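A lone chain, given as structure tokens: the form predicted on its own.
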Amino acid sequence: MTREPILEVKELTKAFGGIMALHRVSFNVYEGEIVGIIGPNGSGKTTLINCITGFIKLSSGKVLFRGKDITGKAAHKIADMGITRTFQIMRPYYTLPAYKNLVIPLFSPRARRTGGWRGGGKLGDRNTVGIDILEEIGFERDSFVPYKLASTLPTGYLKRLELARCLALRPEIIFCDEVFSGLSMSEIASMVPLIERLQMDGITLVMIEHRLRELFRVANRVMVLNFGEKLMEGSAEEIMASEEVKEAYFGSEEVEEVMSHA
């Protein structure tokens, strides 16, 4: 990892009418390290990310990728320069197969420019690359899988789908919304080594996640949200043994549970 920071959020704050739902949030990114971010139902988490990634327009503060200004970006030019997302509730083109949802992300700006795919294919067979991917993240190519329509996709696919179309831009940053809710330890067991690749591949990630044992088990660092503010960043163990996040989780078997086995 370097020791500049890939991302900066600086003081970011987020105001919907009279409620405050991010208040100065700083923290930085560094270049291949994977960063999750926790915190209790309606601390702000993906409102975080909608500002970063240009969805919603932030109140005050600053956002800089590799040392540029891009605070107030529109969402696609943050996506042609690299910072990616998926979603909680996904968005895939429900009416066209699997990797046909891969060939529209591939004939953005971002795709020519970098073109190809590390698998062989190239753009001039964008239906070829979009396959690629799709195995490169867990479809099995020679099954019926990839030319299936997403609306008939079971939930641990469109989790894949959603990474998918992020890999086909060639990001270095892809921001995670839940990628692991929904779905089965099985389809989680192989989900984890996954994103293990996708860091050793160079991609960095940021991870929303409230499955706290997986998150822990891959993040480097892990930043704390609490009513629209950090409470705290540090390791899962440091997380772990945090008073302050334990009364701010009370309740919570998720996180009582990861903490009695940790």
Second form
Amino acid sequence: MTREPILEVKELTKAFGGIMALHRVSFNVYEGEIVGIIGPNGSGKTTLINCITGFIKLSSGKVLFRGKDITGKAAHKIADMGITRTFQIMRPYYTLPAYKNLVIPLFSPRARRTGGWRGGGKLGDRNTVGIDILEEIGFERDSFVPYKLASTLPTGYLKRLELARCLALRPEIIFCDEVFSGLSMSEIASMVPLIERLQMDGITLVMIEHRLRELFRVANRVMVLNFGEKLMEGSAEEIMASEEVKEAYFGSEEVEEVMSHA
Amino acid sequence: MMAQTRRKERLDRGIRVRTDGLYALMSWRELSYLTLPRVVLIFGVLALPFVMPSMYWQRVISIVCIYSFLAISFDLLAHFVGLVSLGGAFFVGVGSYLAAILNTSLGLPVALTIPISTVLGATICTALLLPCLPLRGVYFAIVTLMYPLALARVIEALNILGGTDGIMGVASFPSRWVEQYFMIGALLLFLFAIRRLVNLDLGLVLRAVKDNDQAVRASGMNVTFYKAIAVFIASAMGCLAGASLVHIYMWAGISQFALDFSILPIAATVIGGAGTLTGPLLGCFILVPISELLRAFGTLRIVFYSLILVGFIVFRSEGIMVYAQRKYHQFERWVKV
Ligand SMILES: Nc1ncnc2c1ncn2[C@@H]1O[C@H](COP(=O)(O)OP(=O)(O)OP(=O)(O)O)[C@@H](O)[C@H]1O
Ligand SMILES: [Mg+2]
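Instead of the form predicted on its own shown above, give the structure for the form predicted in complex with its partner chain, please.
Starting with the chain above, the whole complex follows.
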């Protein structure tokens, strides 16, 4: 490819004490892509996101964003550059209603810079902007749902709220940590077009998933992690055909099922 | 069993204010429903200097205000930012020594020493607490507790700033009316300003820091910066209290680093109702006079004091204000299950 990658990860290594959570993982992400990251439980997927987004310090390696070194920068500075993430264990502000959850990211320096809105200005205050974003992400505008306390929302809405928090920052990249897991088939079916729309809006997505079938439908490229090492990288078809990947996932019914469809 | 066939049902009072703020302007009944509690509070406090029987009790009003500043400051940090502060003594100490120095060495009048000590003191306190702000957990509490102890020992050991004698000859307020109405006015101003602050978008961010600081970081915001803002506001209140105290006693000394300033505001917050901001103020209006009444008992008053506190924690752990708000806003009735 001749394009410059938007994100370059070089030889990223992370050790927790004696445990090698990540060992020399390298990959590139190009603008506008959807990259899938899969791997068995404990293979280091979440740790990879944490290292890239600055939530934990990496042991060695480099992360470049548009050619600029962001290795080891503080998490809020990385988010401020437009590299956002969702949390695998959802982290809403439980004591606030759903739409108020978005007032916080909308108050951030990045949202003020990129959004062009000011509280109470012509474009509406942060509450209305928050409700707009929630509607965009699949909360029914005229229902009570956006006004409910986050602690009372079901999983499906909390996953959407995680994405909405990222969208409030007008992100360049969103790292999604298992946004499909815990959702019913119909919820996933309504989430997939949403992901596709984000891609059409020019947002680059990196998606960690265990729901391979749905991931393979949207992802342009997939990377496989196993025991903290990059096993392989390629198109969905290549991954499904790989013996190595089958072995890594040995015993996982879903994979066998997906593989058998291939 | 009776207890299980009956339960208490709570209903919101049928008042339209709740659905849309504009309705409040359409009837006197609803308007007064909204404003009455505030009016009673404001005029009640403003009337205090007139109804107090003696000079002694008028002095107590000022002391109550000083503790109220500290209690509101504690409540702001603990309930809205998630920082448990034992720093009342630290803030008071810094504020009072600053005011005393500005007054005795530089000859500044009271009208200048108090505002300068408030802002400068808050800056110093925030700077000193900055290193422990990125940490989560109990560190903030420990450090805020440690500073006043350390500073008092430093002043003692190095014999600086008047050593154990303290700084004497500090100017007093022009009159006791000025003193009391300055304290009361500033207290009401801060109370309503802070209540407004916590409902602004900035206040929402502070509450989010308490709720879930990781998500705040993921939103591109520097958690330490927002904690520092809150600590600045809280320590400004404490330093204002300390600076006023110095002009009331006309003396600054190491007893202004006394732990009473850290502990009593917390007790007042428990009694008054944590997270209500007005509750801690009420708590001070109850606790400080009681502790004055019990002064005759010497150190034994600590026992009474603890009994009151334990009683409150066991029987009314929500605090007076939360209880009162519920009674005011909701009907209660027994219903059969
Ligand atoms: N903070 C930590 N301290 C110590 N070990 C950790 C820490 N976080 C993760 N690990 C270890 O690192 C390894 C990778 O964990 P990680 O959470 O990244 O896996 P994952 O691929 O996201 O798994 P899952 O699919 O279950 O979410 C695991 O062995 C885990 O026990
Ligand atoms: Mg994970």
